[in-house]
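Consider the single chain below, provided in structure tokens and representing the form predicted alone.
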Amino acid sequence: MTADQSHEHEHVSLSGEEAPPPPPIAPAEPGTFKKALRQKRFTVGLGITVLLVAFVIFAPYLAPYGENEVAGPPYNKATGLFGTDYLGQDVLSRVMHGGGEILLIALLGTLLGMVLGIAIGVVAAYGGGWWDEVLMRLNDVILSFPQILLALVVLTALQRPSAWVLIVLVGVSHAPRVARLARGVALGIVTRDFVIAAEALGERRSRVILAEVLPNMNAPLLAEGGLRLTYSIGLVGALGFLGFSADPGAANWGQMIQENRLGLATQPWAVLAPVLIIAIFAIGTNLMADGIAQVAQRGDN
């Protein structure tokens, strides 16, 4: 028997009929991030956010003046690109130095809030019963306090809050809102067949949550994470405006607004420059969240 005849014989069944060819392998479905990159809103928001993060990281090394260096008379429009502030410090240099604290606290606070909220929400949904009732009722109690009010109650009792105190406050203020979303998403997953099959195979609950439940929640949680980061930037900026920052002597966008508000009519750029960069930062992260939310909605449909 020749090689061609042998090959042809392999495709012939015992009944003499030709065996069907193997089904084509379906291409792997792209992940949430790759799908989001196809969304114009997400790519624009990602570009804005990356540029501003790079600005915050590298701008202090390129600033024409030090963050506390006097460059000219107070509220002088002729000095530098944006003039000087109420102490005669260069506004552009202060803006270039002032984003590190806001970015770090907002990012770490958002991550902490997401981790706490996801843990509470998933445990409540998967545990059910009294676990769900106790966790969600405590969650509702914290939700009843506005975020800024909850932060002020704690900060007014401290003489000088550290960066870690601000990070914990931002994270704790976000956790209840993330928990409610995570619970709602998880409730639609924990009753699916693949979760029930994993439980029937004797998998531990922690493994079922990590391997089966959480991977199917990534799109809505990523969208919520972008939205929480937007709120974190505004919250940290507002706390800086009210005088609560980790280092009162360092440049801070929120604190710059508070320090120069009385000279708004005389030298508006001392206030407008930090306001605009906080607004652009929030717009960038919000566009990213909207893009991921569109991906999640199409996946549900």
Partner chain sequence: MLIHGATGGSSKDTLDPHAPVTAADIARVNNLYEPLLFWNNNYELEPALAESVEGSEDAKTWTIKMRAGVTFHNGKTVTADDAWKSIQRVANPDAPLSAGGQLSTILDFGACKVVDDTTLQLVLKAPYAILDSLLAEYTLGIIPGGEFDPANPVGTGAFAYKSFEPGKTSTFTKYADYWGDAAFVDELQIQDFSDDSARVNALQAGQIQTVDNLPYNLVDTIKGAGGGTLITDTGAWVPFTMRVDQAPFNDVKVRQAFRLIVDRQQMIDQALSGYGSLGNDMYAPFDVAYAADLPQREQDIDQAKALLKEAGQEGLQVELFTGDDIGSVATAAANLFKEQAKAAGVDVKVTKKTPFYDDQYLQYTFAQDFWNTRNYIPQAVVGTFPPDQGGTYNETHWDNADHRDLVNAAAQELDDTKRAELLHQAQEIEYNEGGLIIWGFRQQVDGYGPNVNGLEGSKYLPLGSYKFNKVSVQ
The other form holds:
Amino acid sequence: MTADQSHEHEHVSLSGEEAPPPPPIAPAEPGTFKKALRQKRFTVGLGITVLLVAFVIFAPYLAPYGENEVAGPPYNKATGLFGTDYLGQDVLSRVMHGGGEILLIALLGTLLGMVLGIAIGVVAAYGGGWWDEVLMRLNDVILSFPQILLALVVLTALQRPSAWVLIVLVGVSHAPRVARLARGVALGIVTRDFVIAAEALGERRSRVILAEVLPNMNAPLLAEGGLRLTYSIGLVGALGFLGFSADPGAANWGQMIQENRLGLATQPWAVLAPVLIIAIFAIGTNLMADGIAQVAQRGDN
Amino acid sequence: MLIHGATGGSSKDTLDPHAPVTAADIARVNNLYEPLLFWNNNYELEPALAESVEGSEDAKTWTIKMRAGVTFHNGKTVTADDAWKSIQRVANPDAPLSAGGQLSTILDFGACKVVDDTTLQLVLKAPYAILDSLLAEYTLGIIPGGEFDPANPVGTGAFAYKSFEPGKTSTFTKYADYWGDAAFVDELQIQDFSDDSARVNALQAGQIQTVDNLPYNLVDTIKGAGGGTLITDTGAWVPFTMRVDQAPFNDVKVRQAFRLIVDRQQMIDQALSGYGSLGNDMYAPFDVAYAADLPQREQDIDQAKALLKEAGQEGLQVELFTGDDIGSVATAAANLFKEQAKAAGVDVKVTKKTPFYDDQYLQYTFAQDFWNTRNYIPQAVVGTFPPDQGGTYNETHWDNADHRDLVNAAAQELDDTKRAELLHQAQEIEYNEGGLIIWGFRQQVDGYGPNVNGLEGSKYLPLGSYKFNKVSVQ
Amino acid sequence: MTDLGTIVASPLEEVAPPRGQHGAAAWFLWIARRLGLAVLTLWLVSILVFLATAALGDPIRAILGRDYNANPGRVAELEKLLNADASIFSRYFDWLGGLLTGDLGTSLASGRPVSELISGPVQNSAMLVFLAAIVMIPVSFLIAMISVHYRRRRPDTVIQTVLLAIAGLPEFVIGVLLLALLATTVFKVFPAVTISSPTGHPWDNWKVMVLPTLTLVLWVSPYVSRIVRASLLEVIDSEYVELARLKGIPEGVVMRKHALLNAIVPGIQVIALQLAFLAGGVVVVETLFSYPGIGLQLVDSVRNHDVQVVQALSMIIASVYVVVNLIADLLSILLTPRARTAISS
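Switch from the form predicted alone to the form predicted in complex with the partner chain and print that structure.
Once more the chain from above appears, this time first in line as the rest of the complex follows.
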């Protein structure tokens, strides 16, 4: 077995209905998105995600109460659609205000993780030899450290989690996982004719990577990106749940769960509303990722 | 057997009588050890291991008569020597423990002496009229020879040590030879809980019988489930602290403006679910000298805006530091203040620190803190004096010689009326210029199971000052 | 966090089989190399753990909190315990030496030996993961087999869609939903939190274990099940099974004897790695249910800057990951004829 077969395996696992023997790697094809659109789960996932992003952007303007406005007594079920939270703020309004941070951190964190991971993976694959050995060993070290544990220690050490810290943390914790995949995909590509040809023509290595290797990796990486986004949402939410978020007063779905946990028996909506919206978000991105994964795995057919 | 569920116990728990850290520690210390005097449920002094504590005419020499026939859990009789050595441990001038800060500066160690087995004479460097109140703190329990043995802690309390696992649980057995009312239950267990939902659930399930510091917004839930709640007025407060030596709060107009921004009733209604009473930017509400006649300050956005304008601070931006380790009320109050300040055009950025009490504590320009019930003089000393004069917690960096002289004069004044007058003047200064925003005093709300009897609320500490010897379980 | 990206890495990817060697020697070399890499990884992890925890703030301040300034006596006592004067190198090597000889040091917050402090939580978490495993494995395989039985027909599609939806959910979402459904709001059947007696174990009351276990199972089985299904499909579509079918062997036997056996290898790897992930993934679940395991202990110790305990627990979690990884690699090589011959030929 070679390296590329190992994540091809992964894509088999991600696949849905049909699993014909896939080609070793998914080469670049311009129509990944178009093909994905033909997948029902991708369109559903995309639909959910787009709706949610629109909700996050526009809902704050439509919310009946302000983000920190007092609407009634604490844990009051009679106020508003979902009642009030631990401080007497309107739960519905808090949900409507509270998506920005989690969305932004998850998106940028994922992006950073992908960029870092691809860079590491491609350099390892293309550099080969010692580069490969050292990078992958360091990769293993971070991998054996669960994401949440890393976040817990770093955030405590820093004392004040700002949004940027959270983004870097999410990105760094994704990077080694992405790097593994990127390295495998890149290994399959660097031995291909067009790359070898480019090198033979005397192109600089960095140029070869940028011009030939990277564009040829997009489909499986896109799928990975979707998957990472799902995990990012979970991670940012979990950190908020553990009490780490950038602004303690701001509405924030993860933090809302933590703030109102005590009231689960008294005023369940204060907890369930943010939990459900995180659930819908995660399901949406996961469906989308799986749709792309299927396209990536099927390749050119 | 009685099982008490304590808040916030963790692996840093200790049984040291003179350095309790967590609320679980305080519950344990109050049952294992006893000081020379007690604060009773009404926050008045009453004799405990000392039968009497009498000051001389000039309040410089204090004579302590020990109660006869009190024994430690190891059977040894309590002597004046034990008391003196315990005081020395706490008030070690080089390294005082929490109850010893004030004592270490006023005691004349060379002149103090153990007269006989039952008499201790304390001599002070300067007159101090309320020395007795310092001896009543729960952090000044008397232990044999003033030596604490972590492996086998010995005190005089109604319960004796049996086992201890930090962060988990500790057990105590009834001390049959207790000098006061012997306990009803044979065994006391104090169970640590890291979070409130676990404790509330355990109480409802009957797995524990008492809990202290119920979250305010769950009081109705507990009542609904058939449990009892013990609600007591306290002098405990969670102030906002403004550093008077730093911009923008070095301008008294800004300080007064901030005090006018706070909607005190809303703070109580939302952050305390209504379980509290209004504060008037002065502490020690149970002190006989409390200046209740000063007009109650209320929210006045217009005047606040005018003051800010006069100070040239329109559109002011400030950062407010808070943290979970101050207590759950703190973050809630901070978030409310942020919203209230918007009306006055002040932009407050709330920053939550974990932990809040790190090396930045006492350096924050604008932050919060928590205080329990205390009388005016000791509170003023620790909270408003410079650090070298005993102000170990001077969050606002308040340094006002007039105020300090009044407090010091009052501390030496034996005449109650004259002392009250001095203290009234001191409070007026703080009311007009101080750096504390005291928006309310919270009520203490504790919970107990339907089968528990004998609990009485205390203004001093939760659950009737944790005197579990008075509690019976059916 | 469960993670497909890493679970199905091939054991042979990292370590190419030694060529030109035969039989036992090749085996020995392969295992030695693999062990060596594991030890190297753990050593690097120890450096990372040490540096990360050294960056935690002053533990004495975290312990005394507000009373730090008012309590110089206790500060002096704790400073003596901390040995803060030594250089970071000598502290690292002291610690590493202790680790290798099984001495995990003393918890600063409680003054007790770390090993004593964490033995209970380690047992409790191990029990939780064990329970989750023995429920998760048969359930995942069963669902996969049902799905494959109806492959590419409606029940399969429905099962796959449901699994896919659950697979995207973070653990705290699953946990809170279960809490609301089975403990606090809809049906009040199970306790919402774990209340362990001081002497016994949390599992003395079986009801306490239900919700945390169920959360872990729901979190992990969708992945396992989907991977098992995919490998089952791969095998079933292969010529070799087709041949068995042509020979007239009944479908049920084909499924049990041929397909399942071949699908077990990727299954083992996935399961092993999911279990390794759970060792760290229990943090949130244990916090949610106040379950007294390593996750809860870790959160407590991190808050107190109790460096020694955080270090010990981090090393344990990382070791579990590395060791389980190693075992999974070994097992799948032993069970895969192709890989066996690759090594010893």
